[in-house]
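Shown here is one chain on its own, the form predicted alone, set out as structure tokens.
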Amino acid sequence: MIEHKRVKKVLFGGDYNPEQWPEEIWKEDMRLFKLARIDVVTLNVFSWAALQPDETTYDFTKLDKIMDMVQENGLKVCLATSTAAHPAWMARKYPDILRTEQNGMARRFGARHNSCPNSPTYRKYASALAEKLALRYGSRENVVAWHVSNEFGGACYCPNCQKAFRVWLRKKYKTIDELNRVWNTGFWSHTFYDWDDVVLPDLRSEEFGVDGRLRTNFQGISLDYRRFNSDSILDCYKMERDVLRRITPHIPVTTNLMGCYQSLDYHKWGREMDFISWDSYPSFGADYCQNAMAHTVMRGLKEGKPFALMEQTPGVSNWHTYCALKRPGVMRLYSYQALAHGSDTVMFFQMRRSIGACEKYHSAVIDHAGHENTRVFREVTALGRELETLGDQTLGTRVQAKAALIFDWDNWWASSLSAGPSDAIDYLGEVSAYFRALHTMHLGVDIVGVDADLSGYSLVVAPMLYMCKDGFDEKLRRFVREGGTLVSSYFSGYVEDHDLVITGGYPGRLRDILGIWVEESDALPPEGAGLRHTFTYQGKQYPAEILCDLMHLEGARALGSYDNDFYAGMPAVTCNDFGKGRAYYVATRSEEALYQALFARIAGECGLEPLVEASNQVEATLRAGDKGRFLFLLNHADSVSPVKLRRGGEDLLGGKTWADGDVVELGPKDVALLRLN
């Protein structure tokens, strides 16, 4: 994470925008920060217009004052490069900097995420500003990290991007014949004769909308555009990062990611970032497992290394449909949830609430009231004191898990773009269902990509592995053959890297590992539109939804079978012995009770033990390192939840010592953090 000689504890603070306020307010902010135990601020996130008022002029007068002020007050700085929103003069003078929408509409100046990633203008001025900032502030000892741009995202379909797409394709495929092969352009007379024949797949060409869902005539073209767009935006990050590294190699560089965000392949991004940071904004009443999964995805981008919680709201978010308040204790609970899943920081957006524009009703440490006598400020201060007491004990420790869940952006894109068999196919939802089952059973789980080393895991779960990439089947084959357990599900193994079907029978490259042949799949309408489909597993009946694979056994044995329709009696859940290991297959979408029943069986076979005995409203994770083993317990219920410990230890937050087998009574929304014996 942030490796710096002056970082001795979990950093606590967040986004601070003093440039939006008169200077007499700044001194009061410093007083309030001290009260709340704030020790880090993210500065300069959206200041490009102020720093560069024209092509040749740079003005750092105000930023110099701000940097001096926070240094004098002992605050560390995560210094942003301000390149997330370009100045108005740039758009007026160089319209190539503006994005074009998917429908062909050229954007005008306004909003953010409005700079074309392939604009020569954007790249020229963004890298120049990064260089100016690095030279001016890189020697300050309190700068502990660089923050490039802000929440990269979106897409562009402008002429610059079309030219860059052709270059990207030529580099990837080398010849026009290979491009025609991987895109299967013999279909519908789409053969390309020249690279200049290629156009972007937007609403003017290959893509179209039906009932609110985006469709495409050529999945391979649309898939490659998504890869290209992610790479193009990543190149903008790398461009600034390289400038910063050249001048300040001692300061780590990051940007704030957004959890399970579909537009960018964060596995590629993770390889280019010095440490992962991300912004966590669960909606009111959301299942806590959604946020837990996002934390786990972020942790997995960097081989399980600690990450930074760069933003969360201390109170209310302003962009949800209903902006409900965070109830008392929830901010603390979510903060420790981040630490439990691998964060080494707790940071907020924002430090002082803005008075205008679209985020003026987004919560802040310092509210519009302007003083410390608010509920939110009191809760932030109490948490600041706890983190001060905790010190560096958990810093650098890693979450421990023997189960891995595969999550892959190419699979997400490709399954979303698939022309059938059902509009209800939901890759993220499928992965989430398996994660929730494992997590609520208190079985430690990582979420990793297809490039990850699987050798340290006993169990690998790869739901809806629609696209089985070149070499990944061999990695899974080796994992199972050497004694691992694999779980996969319906709509797996259909295509290779370019979304071309692997012929010879589904699940393609996984067929021998799973010991089955899927002859066809039945797409089911929503419940209530017809027959309710079910299957029986271990004497209990479970719902069958979305798709039902109709499969034949090729060495596997049936553990459960369908109950109705013309495929009644056909296998629905199977297990195949393969080498020293086993491979399970679930042929349909079902409910959490089914997944938990299956994992209860598998955990016994793999020797996986739950961290604690507790209800599914309690979250448990284990972090370990040179400083010890730390068990995080979080009660998401509105009532007391008992937790039976396997190992005892000292509660670093409550001060009590627990023995092996003791039962901890966690209060509503409460947290315990045990250093285990």
Contents of the next structure:
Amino acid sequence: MIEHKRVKKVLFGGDYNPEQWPEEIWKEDMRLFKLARIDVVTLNVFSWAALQPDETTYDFTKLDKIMDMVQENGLKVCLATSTAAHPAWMARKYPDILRTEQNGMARRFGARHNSCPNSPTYRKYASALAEKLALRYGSRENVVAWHVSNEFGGACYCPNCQKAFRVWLRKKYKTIDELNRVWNTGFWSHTFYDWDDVVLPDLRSEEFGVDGRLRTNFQGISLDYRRFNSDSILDCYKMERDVLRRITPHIPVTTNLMGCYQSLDYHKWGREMDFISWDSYPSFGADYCQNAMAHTVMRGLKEGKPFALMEQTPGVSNWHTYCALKRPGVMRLYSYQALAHGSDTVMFFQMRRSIGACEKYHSAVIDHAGHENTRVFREVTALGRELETLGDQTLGTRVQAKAALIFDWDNWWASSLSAGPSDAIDYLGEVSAYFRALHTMHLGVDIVGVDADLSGYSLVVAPMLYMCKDGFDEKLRRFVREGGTLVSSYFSGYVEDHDLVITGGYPGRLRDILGIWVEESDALPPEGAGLRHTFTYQGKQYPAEILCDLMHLEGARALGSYDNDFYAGMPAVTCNDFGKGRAYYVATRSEEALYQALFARIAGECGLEPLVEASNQVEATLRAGDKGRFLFLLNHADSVSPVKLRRGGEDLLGGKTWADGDVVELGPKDVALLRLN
Amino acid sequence: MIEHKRVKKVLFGGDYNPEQWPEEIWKEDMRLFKLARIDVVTLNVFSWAALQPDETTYDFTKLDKIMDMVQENGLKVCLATSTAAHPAWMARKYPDILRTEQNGMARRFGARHNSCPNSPTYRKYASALAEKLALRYGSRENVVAWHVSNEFGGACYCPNCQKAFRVWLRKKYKTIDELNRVWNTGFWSHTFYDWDDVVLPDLRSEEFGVDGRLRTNFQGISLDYRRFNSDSILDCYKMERDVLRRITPHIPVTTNLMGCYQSLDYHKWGREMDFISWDSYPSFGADYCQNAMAHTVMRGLKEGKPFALMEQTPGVSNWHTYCALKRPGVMRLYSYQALAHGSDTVMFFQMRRSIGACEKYHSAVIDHAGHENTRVFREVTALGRELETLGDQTLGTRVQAKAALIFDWDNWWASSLSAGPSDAIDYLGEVSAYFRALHTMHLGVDIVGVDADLSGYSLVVAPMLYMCKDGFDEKLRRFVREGGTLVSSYFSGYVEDHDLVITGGYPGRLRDILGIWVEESDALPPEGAGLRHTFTYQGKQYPAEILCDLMHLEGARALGSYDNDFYAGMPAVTCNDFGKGRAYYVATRSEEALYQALFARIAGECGLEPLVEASNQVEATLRAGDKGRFLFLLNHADSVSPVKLRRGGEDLLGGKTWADGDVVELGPKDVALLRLN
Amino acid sequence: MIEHKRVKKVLFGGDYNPEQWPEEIWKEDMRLFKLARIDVVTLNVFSWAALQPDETTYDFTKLDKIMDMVQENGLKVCLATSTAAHPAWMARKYPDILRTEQNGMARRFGARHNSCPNSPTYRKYASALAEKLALRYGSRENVVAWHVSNEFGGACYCPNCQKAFRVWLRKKYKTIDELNRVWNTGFWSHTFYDWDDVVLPDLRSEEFGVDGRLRTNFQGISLDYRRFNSDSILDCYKMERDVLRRITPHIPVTTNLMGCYQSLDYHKWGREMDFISWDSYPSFGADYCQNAMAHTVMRGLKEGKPFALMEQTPGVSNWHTYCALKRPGVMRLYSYQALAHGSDTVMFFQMRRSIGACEKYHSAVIDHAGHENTRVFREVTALGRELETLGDQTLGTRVQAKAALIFDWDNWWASSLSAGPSDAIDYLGEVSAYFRALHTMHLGVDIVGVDADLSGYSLVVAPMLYMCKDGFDEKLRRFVREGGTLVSSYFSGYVEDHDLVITGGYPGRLRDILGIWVEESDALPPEGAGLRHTFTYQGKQYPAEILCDLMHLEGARALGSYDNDFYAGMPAVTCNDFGKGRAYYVATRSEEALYQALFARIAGECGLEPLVEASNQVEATLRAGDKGRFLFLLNHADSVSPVKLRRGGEDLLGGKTWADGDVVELGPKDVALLRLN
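Structure of the form predicted together with another copy of the chain (previous: the form predicted alone):
Up next: the whole complex, starting with the chain shown before.
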């Protein structure tokens, strides 16, 4: 949908499964799609069993009919390859296609995302199907994107994966001695003498559960397994992509990601995708910043290039514990939130609600009632008309930000696998806290990986940079030395790429940049060990939680210090002048007020300016490009929120025009989209 | 015990395991039984290993002795077939007899209820043993009932069950196309091309646990597995029953059920049993209505025919988390509760407390102390004397009720397997709430299945009728049209027999009867999403919980409407005139006060009258028959409760005689049993 | 370390793993050890893979170097045999060495303590390694102890263990009839006809989990499995010990135990060890009495002989949920606590912090920083100097106590396996409550097993003596008859050695001694069933929790009685004069105030005198021997605690001298060690 000549507006549509319905329904669907201004459908997501009834037969009769129908009705197609769930006969005949669970339980046919990524059977038949689809439908003009498989994920612990893991390790480490070194196998008598000694780290070997949290005895092997598993699944994607590219080089290829999904290192994935697409399912009542952060992470996977909102529910999800309805206006609000963060589409799961199996109580544009007289259909139609009016104005523009937040899957894995110092260590939560502070201050922020080019930013925030991988410290050193501002926090700089501690004093490779030495860290139980721990920054007390570093200044100056316990008076927030820049360090977890106080100071120093003046219930982002500068304003509050503009412009949705400094009174759940003067 | 010519009073006794004791103890048992007026014993419940030490040997020496002894002592016998736990040698030699757990773990010898229902070994040896017992003991005059196996239950996921499941499906659906239709396998590429593609739905295939609750990807297969498993186990019962009937047609056959036990569709079971018997083990401190409801469900399995209380503890259970003693008087109270709801027996587990293994801390009539000088023995003896005095007066009479509550295992299974709209969906809880309201208002109520004849009732309550099976809507339509009153509630009418949604608008097949269209349903988190949701009915506010239907009137009139959220003002309680009758609908879960207010109105309309005027701590039921009309009054309170009689009579327990309109002052935990004038 | 001619002071050191480090680090270690006055290292704990790279090769090159180095540096060695984790090649080649989990999951290579105790492979190679080590290093003068394996524990459910279990049973019970008797297999048709019918009691057979607690259907087999498993692992220890003793009879053999560790019957282990050693890891914020009790249990395993503190953390553990730092002074305080309770060593895990795998965030004497300028190193050094000054003064002295508490693994296992009367039954908690009362009253107390000689004590406390094993009642009877005082509590005397109930009335064999008959016991839910249960003792009300015995006096007199429920007025605390002594009984669980009131009375009667007058935050113990009488005073409070001395003496740490009756003002976390006049 991105960079396809036929895409000339924000695409509006979603997953459509007519094969689950009798043909007499199809005509009615076409009528309703027109009413709602639907212009794109994702087809063929789960049809493998129908397309390939046995080993040698392929049957495209019904898909041909469907493709003809949608073409006749002027709909663009995002065409899926149907490889996210294999047919039952394949599982029966070739059990190697089935996954094995972490406890060694071999799975049988069932569910979806059920294929072992290292199964020869899977690879053979999945690429064959992709090829047939490309050959058959690749020349249709309305196919605007390939949608490989669906929500790739999970993990497998079968014998094929074990063999593949050994190959992967051998390729990475060359010698068994190097393997022993990076996994520190001298510990607990784990020395390997042969690649075949290595078994997968799972509940049968190195891993175990405590209080619902997975732990491991050997961080090195567990971390490498996660990398291997992400790579194995990525190989499946790449295999199909290569087939598709070979036959239809003109059609961009994507797969729908899942936001902050821990099992796959999406930074590696982003590099292999023609454009990013993802499925957004915020929980009812969740902080809007969570979804904003997921959008921002997704955008960062491909250097800020516009992405596709591939799925969202028009009304209700079926798999939440309590499936609350999206309140009136919220579906529209969330749709614009996607655009605000860089999406060029608004797409739903799904077009018509199924009648059997586990998603039948998930909303659809067309409900079980089957007609247009529903609240959900009316809201979809209103949005469809609005997007029709909007046209291509914002298409291809990019979100603007001078601040970057570092988010890295290796860090996420390594910190959550760590044995100590605290079960409360939560990488995603830590990064989220810093994101929320910046975003609710209306400072534009990107989220990038450690391979990103930082030169365009004036502020880089790397919270809990537990694993400072080879070279990244040098990148940060250069960034600060040349005038950038860095912010980091506790549990940073401990280990290198293989989770081996950098000896000599924490935070290891970051020590000179931050100008501190962390001697010890005190883990606090949630209720604060009977004492609420605090520190004082600029005369105000803030809570200290999770971990308190006990540190010594080595060039930095203390901006705040602990109030309690035997480390009262020790520094809690520091700043180090380094080259032309500065490096801040927050030695504990605190609350939003602290982060905002700190960023207020830093923003002043760095020349970062808020996009607008408004409460933290208002989201503001700026997209810009050849077509202009577009300010998105989203009011998540249930009441009117005033927004003071820095610069005026025309509201493309309401039609009003605002002058510089005007105050927009944004209604509850309402949106404004200003083309700035 | 029911319909056996030798049964002339309320049978009093229970499970007796003399084979666990040296013979010198037996004589003492006989002495103590006489003291306590014991007149029936259940023998041979767990003796398979003793009776059949190997494949070809049967040894009845000890059982002969026991049978002789109890006969000489004038005791009637409920003779069990001992097939609820197979011998160790059988498990070692024929592992097919062992069950497999949901996660694929093959069991080994141990526990009880341990045989796979589809094991050829089990079926062969279980029927052989039943036959030998029938031939050997069937002519004894004091054998008043056969007790097949014991507390049938559980489930098995072994290869034999998988094969049997395919046979069961083939028989039910004839073609694989029909199977694909009813399971909606077009979803997620699940199309089956061969019966052998089908695997059992378990943790290896379609099911998974979330927060301790089992979920499934395919409701259809999971629902059918539950039906299949219940049928498989029922087949084991029927197999033994047929053997016993063939040899001893004069002895009625039963098996002891377990009240509201989810795994077996007891309505199907009831049809195969000569009389219902069940084991009642209310928890300490539990609402007495739970046990009352279980009694009522049990009675309803065989159209109100008197049943047998087969087991209860005389003092304490051993398997509760905290095994509190039954307080003085409570054992008597619970015994009369059984009679009040239709039992014709009072029986215990067990007569003498065992000294080893897991039930040794479960009470018995004869305690470890071994003598009669215990509180429990004294209470048992007092009750034995009372029942002796009571004689056969109430025997065979039937509980009277003009209101029926619908309870259906398919609905229970289907609603709890549903993916959405809420984890709080609780079919048993919903039915219980309506039962409690009716029962504590002292309105007689039956609980029946969807196959029941409704013509004798003036009120039918069908809460959460999620699955409205083929034909049942027509039965309800006729019932209301002809003047009956129907009450239903939220999450009703969604699906047909295979959990496929009835499209066109909820509540599907019930829509015309109820005169409403439910467009959407909002699931509320337990704490009410930050807002306590309420609705107003007749000027009073009541809580709205779990699910709030957003509905439109299609003929019905609103009796109450929501107070909050974006659906404030929409109807929450409706009434539809339909034919000569009326259909009420409660669109959310509320509290007892609402249900009672509603039933007060409906009772007036239907001519239902409370049996007595008394607090909700007093239970009242009426049994009637050729022998007269008997009013049971049970005071569950710890203080005196006044009960205003509508009609007087003689108290068969206290001896007093009461006139119409008298007020009986019922002592704490006390009971009155009036033969009404 | 104990009874070795070269040990002349409190040994100070700990686990040292130089093989994990390059040799250039070793020299630095030696320098730092000298600074800190380290004089002993435990070597070779996890080096099997390094020492034996394949089936026939042994390579001691590096260990030779290490041994030479530590010898040159004057360090004593506690030499481990490295058998606590087998090599990867061994697991691959001989899978019988791997354990099987309770659910039947066969383990693969990984973790530690990973060998099946009944694996022929394990036994063959473990004893071979022990032999090689003994032959190679046994003549080195500085080897002061053998450290067999490491923290033995866990359990295995593999086919080899199943076979061994049958052999163990056959040896114990001789005939299958006797097996059937003691397991009461008449229950639930469990009669065994052949030893091969017996399968291990696990999740596949007799055991199951409810709410995270393991339950069993057959207490007898589950109890015997625990005995068997403890014996199997003990056999592994004995096998290595025998090899070592044969070659180096002059070096004492130990293995590091783990305090109150449920899986191993340490009383049986103690008999096989030359001296006791153990690893102490109290949680942050835990009551100091827990650790005091563990020390006391450990001391009691070998009749009070001094033991070794083999491991403690100098700063932080890595495996707690929240790894709080040991506050300043606490490491010293805990070190003296070990000495106070009978240790003759202070040893750490570990000397240098590892850089990879799961213990890298566990403290060490030498931190990742790698130098001496850390708080932890400074505290270690200060303590090292203090112990150097102390010399051998306290070495070999024994803790003095006239009161004994009974602690028995069979009781722990049997009571926690019991089905009923309450999930709140907690043997360790019950014993701890009595220990805490005695210990905080500063009355010396030992903890001993049922095989101990009681003749030296004036008070024996046997709380919750659920299983009164054959002969132990007679030992208690004699003890009381001859003038001793016994205290017991609820849930006592129920069963004999095989968990078979002693019929005739609880508390069975203890009934005559205690002079009571317990007719029933009422289990109370934690919140007290809506009513807070209490009893009155000497005019004061105390809480009654967990279980309330309903008992009758049979010679005893009531000292207190229940206040509530239908058993109000029944005795709750009794005293029975028996021979020249007395037997007290507490019929329920209460709070510390009750236990202290009771012990105050009993102490008066028995002539027990508190060592000092001080608050319950002060710990006081007395060690005595040829070298004198030493009073240890430990202040666990965060503030100054006054301690009134009965007898004066010189403080060996502070240097001050105190007179009889003086009040010592002990600083927060401070310690005094007085050589009494």
